[in-house]
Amino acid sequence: MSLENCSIIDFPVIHDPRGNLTFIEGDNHIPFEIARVYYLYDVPGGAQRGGHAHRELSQLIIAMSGSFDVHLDDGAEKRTFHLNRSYYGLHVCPMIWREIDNFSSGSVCLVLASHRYDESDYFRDHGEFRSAVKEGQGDLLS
């Protein structure tokens, strides 16, 4: 996978004077079924989250409240996305290193994941991740 496969996805918005509504359907608005949902909140100033890649898991990262930066690295190219709206999210493909920082006060980061938690799916060492990318081993390591 490369950064070319990662992109911002806009979600439907139903406008209403009482408040807007946005919804997300797996395998419709996003390119995978949702197997797990988690969220990050109360992140202390200056803290960084992420710092890993996945062999097979895809994610959609959404700033439900506040803002933060997502730094992506495919082993050859790096790109940063600033997320600050709840009606779009960042699709992160397998074999992409991600780091999240610059959390605003009160921010909430919602993550929709294609798989249940599986520690063996993680690269937690950037050097090991880069070696696997160079060897083209992404999904062969699972």
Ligand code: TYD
Contents of the next structure:
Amino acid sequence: MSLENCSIIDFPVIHDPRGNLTFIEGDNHIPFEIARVYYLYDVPGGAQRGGHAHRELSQLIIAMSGSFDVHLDDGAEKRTFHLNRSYYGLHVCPMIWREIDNFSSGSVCLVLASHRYDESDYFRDHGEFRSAVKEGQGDLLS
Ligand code: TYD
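Complement to the form predicted on its own: the form predicted together with this ligand:
Time for the whole complex; same chain goes first.
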């Protein structure tokens, strides 16, 4: 998996003078079934979240309110996405290191996830993550 597999996905918007509406269907608007939803809120100024990668998990990250930066790293390349609207999200595929920072005051980060919480799916050490990426590349070459 590489950064090329991670991209912004635009969701449908039903414009209405009473207020806009957006909806997301698993395996339709996003490329996986939704097994879990979680959100970050009351994030203090200057805080950083993430700092890990996942073996199997795919995620869709949305700035439900406010804004923040998502830094992605596939072990070879890095890219930063600034999220600030609730009608699009960032698809983060497995084996991508992510860090989230620059949260605006009152922001809410919503995450749709392909699997339930499983600590054994995490790489929490960047060195271990990089080694696993290199091993994966070795598998592909052999
Ligand atoms: P973590 O995934 O490290 O948070 P973030 O990536 O947003 O910085 O999770 C922080 C803590 O919350 C950790 O102890 C695991 C726990 N947790 C759950 O119990 N269930 C969940 O669905 C998530 C995402 C985290």
